[in-house]
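The chain below stands alone, shown as C-alpha cells; this is the form predicted on its own.
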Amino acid sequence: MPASPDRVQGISLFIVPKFLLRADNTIGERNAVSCGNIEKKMGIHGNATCVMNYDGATGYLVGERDKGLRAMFIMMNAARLGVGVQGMAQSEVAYQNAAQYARDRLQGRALTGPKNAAGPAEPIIVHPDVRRMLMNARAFNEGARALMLWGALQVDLAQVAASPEERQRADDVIGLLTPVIKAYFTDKGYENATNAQQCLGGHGYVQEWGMEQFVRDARITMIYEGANGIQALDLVGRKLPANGGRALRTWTAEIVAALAATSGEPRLQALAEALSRALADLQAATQWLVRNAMGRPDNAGAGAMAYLHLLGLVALGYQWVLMAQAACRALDEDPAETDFYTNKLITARYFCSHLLPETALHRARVEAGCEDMMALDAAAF
C-alpha cells in the first residue's frame, strides 16, 4: 500500500473475490483476478499450486493496515502444528508399508543361521539393518504421536485451564515447542520415508509400489508454513529468550519431576538415565548459546538447527518416559495384557539406547560455533 514500510512491517492482508458484488449484494461482474500458471511440483499432486495474477483486480483490506503479518501468524502457528502432524503421518504410513513388505520379502539368510529353513531365504525383517530403519521409524512415530497429543492438550489448556497461571504455563510451553514440532517432525518424517523406501530396495523406486510418492509428498512439509531453518531461528532467537527463558525453565522442570517419579522402578532406570544425560546436553547447549550468541548472532544461526533437533529428541524422550511409566502400571494391573505394553517398553528402550544419544552430537555442533561455517569467502562456493 502507498506510504507503507517496504518491509514485513508494511504487509497488509486483502481478500480478492472472484466476482464483485453490486450495491444490492448480488453477484456482479467478474473481478480481474486470474490463474497465470499451474505449477509442476515434485509431489502433492492431489492439490493445485498456481500463480495468481491480480493486475487491475479489486481487493478489500482485512484487519488493520500494515498489520497483515501479525494476523497471519495466528493462522501460521496453528498451521505449523498441522504440518507437524503431516510429517508424523508420512513417517507412519511409510513405516507401515515397509514393515509389511519386510515381513513378506524373502532375501538372504539371517546372520545367526536360518530362521525360515523350509524356504529359499529369510524374510528381510530378520536382518539387523532393516530392523534399524524400521525401529528408528517406529520409535519416532510413537513418541511423536504422544508429543503431538500432549501439545494439543496444551493448546486447549492455554484457553480453558482453571487458573491464569495454568493458562500461562500451557501457552509458554506450546509456544516453545511449536517450531520443534513443525521442523523436527517433518525432518524426521522425510528421513523415515526415505528409509522406508530403502527397505523396499529397487521396488521402493518404482511408482507402482507407492513408496516413492510418500517420499515426494513428504518433502514439501520441510518447506512450507515456514522453512525448517526459519523454525530453528525462531526457536533460538525468539522462543528461547522470551520472558527470560521462562518457557524452557517451566518445561524442563516438568521433565525433572517426571524423572524423579521413576525412582524405585528398575524397568525404567535405563530410560531415566538416558533422558537425564540428554537433558544435561540440552541445558549445556542452552547455556552456551546464552554466553556466545548475544554478542555474535552467527553463533545462534550456525547452531540453531542442531539445537532444535536436540530439543526435539529430549521432547520425545520425555514422552517415552511417560509412556513407559504408563506401560509398567498397566502390566502390573493386568499381566495378561503383555504384548502391547511389553512392545511399548521395548520400543522405549530402543529410542533411549539408539536415538536419544544423538543429543551429544547436536550439543557438539551447537558448541562448535560459527567460525568454520562462516570462514569460506562467498566466492569460494
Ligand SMILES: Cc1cc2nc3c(=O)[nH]c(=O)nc-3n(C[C@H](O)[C@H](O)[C@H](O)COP(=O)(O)OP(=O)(O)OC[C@H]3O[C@@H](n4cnc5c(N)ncnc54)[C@H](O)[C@@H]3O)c2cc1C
Second form
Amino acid sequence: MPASPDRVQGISLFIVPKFLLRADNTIGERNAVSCGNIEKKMGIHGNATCVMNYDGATGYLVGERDKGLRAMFIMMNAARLGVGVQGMAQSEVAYQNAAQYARDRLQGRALTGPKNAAGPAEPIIVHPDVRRMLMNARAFNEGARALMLWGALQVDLAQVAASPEERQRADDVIGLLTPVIKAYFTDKGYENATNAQQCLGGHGYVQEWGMEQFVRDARITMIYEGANGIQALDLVGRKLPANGGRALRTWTAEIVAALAATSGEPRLQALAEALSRALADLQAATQWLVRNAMGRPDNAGAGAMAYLHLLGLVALGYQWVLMAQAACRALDEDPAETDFYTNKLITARYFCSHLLPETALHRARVEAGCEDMMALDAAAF
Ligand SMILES: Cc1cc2nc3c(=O)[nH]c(=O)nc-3n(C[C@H](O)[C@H](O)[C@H](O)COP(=O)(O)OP(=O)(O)OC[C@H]3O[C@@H](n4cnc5c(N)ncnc54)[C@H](O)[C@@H]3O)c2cc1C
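Moving on from the form predicted on its own, kindly provide the form predicted together with the named molecule as a structure.
Next comes the full complex, this chain leading.
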C-alpha cells in the first residue's frame, strides 16, 4: 500500500477505543491509548483539555483512507455554529449580570440633574457611557439570537426543503454565514463580556462577582474550531468565490427584497436607510476584493477580517429590520403588548444608528489593501 501524502490530503480518521473487544464482542483488554497531561488553561476549567498518547494503540478506520479531513469538516461545520452560540450566550449572560449591577450600584450624579435625589448618588445606569456598553451588548445579543435561529432554519431547509433548488439555496446561504456566525459572534461575545466586566468597575476584576470568569471563558471561542482569522480566510477565499459568488448574490437579493417591503412604514425608514448604506458598503468591498485580490492574494488576507465583520453587521442589520417589521405589526395588532415591542424598536434603532455605521470603517480597511500591512520587514517586528 503506498504511503499517505504528507499533507492534509493524507489525514485519515480513526476511532480509538479505551478497551478492545474480544472476538465474542465482550469487553477485553485495555487499549494502549492514555492521557499524557491535562492542560492548565486560562478558562473553561470545567472542560478538560488533554494531551493524548496513542503509542501502539489499536484504532479503527472511519470512512475512507486519506479522506479524514473531509469527514472532520462535517463535524466542524456543526461545531462552528455551536461555538458561535457559545460566544453569543457568553455575551448574554455577561450583559444580564452587568444590567442588574448597573441598576443597583450608586455612583456619581446624572449629567441631566439628580434622578435619585433622595439617595447619595445615582444608579450608574443613568450614565450614557454605561448605557453605551449595555446597549452595544443588548443590540448584538438580540440580533445575533435572531440570526442564529435563521441559521438553524437554513440548516433544516438544506436537508428537508421541498425542492432541490430550495435545498441548494439554504445550503449556499448557511455555508456563507457559518464562518461569520463563528467568528463575528465570538469576537463580539468576548468584547461584550469585557465591556460587561467594565460596567462593574473594580468588582468586575474581582473573582467573587463572576465577571472575570465570563471574560476568561469567552476567550477560547475565538481560537478553537479554527481561529477566527482562519474563518475570515474561509469566507473570503472559499465561500465568496464558490459557484461564481452565487451564495452572496442569493442572500443579498433577499435583503434587497426585505428592504423593499419596508416602504410605506415610517417607523422603519431610518432603519432601512441605514441597512441600505451598510449593504452598499458590503457590495463595494466585495467588488474591491474581486478586482484586487485575484492577482494579489495578500489583499484578500489583509481585508478578510474586516470583510467578515462587515458581513456580520449587515447580517445582523437584516435581522433587525425583520424584527422591527414584526414589532410594528404586533404593535398595530395588539396595542396592549407595548413594552416588549416598543423596546424592540428602540434597540433596533440603536443598532442601526450606533453599530451598523461601522460597515464604512470595515469597507475602508478592506479597500486599504495589503500594502502598508506587509511593508515592514519581518526582522523589524
Ligand atoms: C482548550 C482547547 C481545546 C481544544 N480542543 C480541540 C479538540 O477537541 N479537537 C481538536 O482537533 N483541536 C482542539 N483544539 C485545537 C484548536 O482547534 C486549535 O488550537 C485552533 O484551531 C488554532 O490552531 P493552532 O493552535 O494550530 O493555531 P495556529 O494555526 O498556529 O494559528 C496561530 C495564529 O496564526 C493565524 N494563522 C495561522 N495560519 C494562518 C494563515 N494561513 N493565514 C492567516 N492567519 C493564520 C491564526 O489565525 C492564529 O491567530 C483545542 C484547543 C484548545 C486551546
